[in-house]
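Take a look at this one chain, the form predicted alone, written out in structure tokens.
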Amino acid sequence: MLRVHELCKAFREGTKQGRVHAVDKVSFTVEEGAFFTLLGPSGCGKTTTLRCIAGLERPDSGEILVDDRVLFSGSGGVFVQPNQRNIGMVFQSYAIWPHMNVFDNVAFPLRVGGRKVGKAEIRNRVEQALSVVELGHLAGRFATKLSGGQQQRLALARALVIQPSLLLLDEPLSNLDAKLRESLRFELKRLQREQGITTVYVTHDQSEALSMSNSIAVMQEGTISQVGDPFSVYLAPENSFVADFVGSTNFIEGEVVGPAGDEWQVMTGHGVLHVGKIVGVDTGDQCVVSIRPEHIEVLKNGARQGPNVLTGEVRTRLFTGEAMDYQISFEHGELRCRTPAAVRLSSGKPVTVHLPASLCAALRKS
């Protein structure tokens, strides 16, 4: 279990004597065998903040602790050295030696490091690793001579030969062409599933971290703006923030009325919207109603009435394959819509959308 607890580390901004707080405070914990993924956009903090668990960068202040062995306390000045905390992990860039083959790749933390690990289970060891990653076969192949998928199943084979008590991987798939990223993805989640290994993982990519992860973190500017299992971070976001990284999601601004029955009444631009829940605000609060594209209803001939019935134009349409996404003028805005491919609506001409209550949220705006 990794256990990170009020994580502070400030950089100083070029000549000046300012800190830039790269990551504020930042607490979380990941249990026995999960896979746990930071995920925000660049800049945020994620990877400063897998670095310091790894012992990359030092804290300023706070404390990380892996199965209660404290590897760092600003408190207690406790600070482990990178080598001798048992941690596996892969880089954005694989940081593969080009001048060895595969076996001496995966070998080599094994023969550094002051780790006394005689040959036979040396070879014992690699062996193993390279058959959980299905690259036996490639052992005496140069590493420059490999693919980019199999490069990467080679840096997860060398984080893994060192039986690695937490496995940290950052941004492992960024490199790699999108059919190729999607079925290492499947592959990722099948090794660390297989093996148990609790795993820290680090993207920008949200439908990595939503397909691949127990729990994600959503960061924004050095701190954690939302953690959950992927289907709360992406069905009850928090914040707008998070609803609008985490997916796509339309915004309409408005202000609370107050409670109606088991809903939220929210005065917008389209009149009185009836909203499921309200999240960080109250009655006379500024917010935005967020709703995802694909909850939007497109309704037959106008055929309904009642609340969160809008009648607009087809402004845009675009074809995904799996998919239509439509943008749909209003009087007073737009919104965006996703149907099944076999909906097909032109360009120009009217339609009527069914916001559903029990869909849409009023939250805070970041």
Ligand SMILES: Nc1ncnc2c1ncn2[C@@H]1O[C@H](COP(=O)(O)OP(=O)(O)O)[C@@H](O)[C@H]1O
The other form holds:
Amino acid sequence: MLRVHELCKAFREGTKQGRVHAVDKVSFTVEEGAFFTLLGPSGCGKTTTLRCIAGLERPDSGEILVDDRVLFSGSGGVFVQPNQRNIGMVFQSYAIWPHMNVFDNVAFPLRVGGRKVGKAEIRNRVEQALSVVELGHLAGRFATKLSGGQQQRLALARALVIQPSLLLLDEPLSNLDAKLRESLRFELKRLQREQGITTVYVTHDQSEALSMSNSIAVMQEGTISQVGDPFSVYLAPENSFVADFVGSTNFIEGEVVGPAGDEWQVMTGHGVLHVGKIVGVDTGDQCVVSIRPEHIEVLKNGARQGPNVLTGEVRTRLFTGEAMDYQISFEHGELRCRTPAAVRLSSGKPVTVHLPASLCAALRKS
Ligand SMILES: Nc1ncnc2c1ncn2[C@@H]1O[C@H](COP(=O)(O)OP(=O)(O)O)[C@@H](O)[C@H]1O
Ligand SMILES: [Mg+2]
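Condition change, the form predicted alone to the form predicted together with the named molecule:
Entire complex below, previous chain first.
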């Protein structure tokens, strides 16, 4: 449905001659009706990518196509004006019109920009868009009298009223408080599914990305580091950047020794560790072994011997409500370990842990 091919956009950096490669050969495809997320830290090029798709930014090179219609082509010299792209967009700061009521805010895009929409048609479409976001009963209220969550739904209605073929959402929830943010996640996801509208969502919040997306592209410094469904991005990160950014993880530096049956052996400060797989590295390469805190098993002392069993000492313990976060120190470094809240270990006490090989991966450092 949407195809972005080798998109590039650089900015001049202040008064200096240097250029920032905000988006550097980014390619991805979004299927019809899918919820696709660009996830990455601040400054990695998410907003610039979205603005290029919307036509608010003119890319340096590459191609952007929607349903085989070329919206931008560097080599072909094509640039379709933003108001000719039929794309709806919602920003982090939702920019509603404070001097207008809810109805007029939503009607605004239909009244400007040369769209010839009749009065009755405007009424129909505005009412429909407002009912989709469940604001129909507030049509006459001034926009500034709405709560934060309602204002954000209003911004969404305004994006939907033009019946866009593509919806672009740039951190639309990040100005809201935590509780509201979580409930709006469900809302947004339900709405997107019911309307079947192809959506590109931008966020730096990994749990938002994991919970709402069909597909996630993790971005790092203007490039895409990995694309996949939420499960594969979380459970099978392809490099240390993705493993670290999506969820939290432990890294143990090492060198790949070689295969051992179905597993691989890695020489580390903790001795030889067995890992279920290697990604982007081979025998003899430097790597990091990644294991998530919740995958580390706490053992009763002496309950198990063999590879990947380490004994250390509990350094600190943090109770987070639903879990217990432990920092455990070993002769060669520390590991973080998350257990159910019922597991109580005392600081300063020895503890034995097991790193299940199937949940350990040796990754390329990135
Ligand atoms: N108009 C601009 N002029 C100069 N630099 C910009 C401009 N817009 C973005 N940048 C730079 O491009 C990079 C990517 O920015 P952006 O796309 O906003 O990242 P994100 O949305 O992921 O936080 C950053 O280094 C940013 O400072
Ligand atoms: Mg941004």
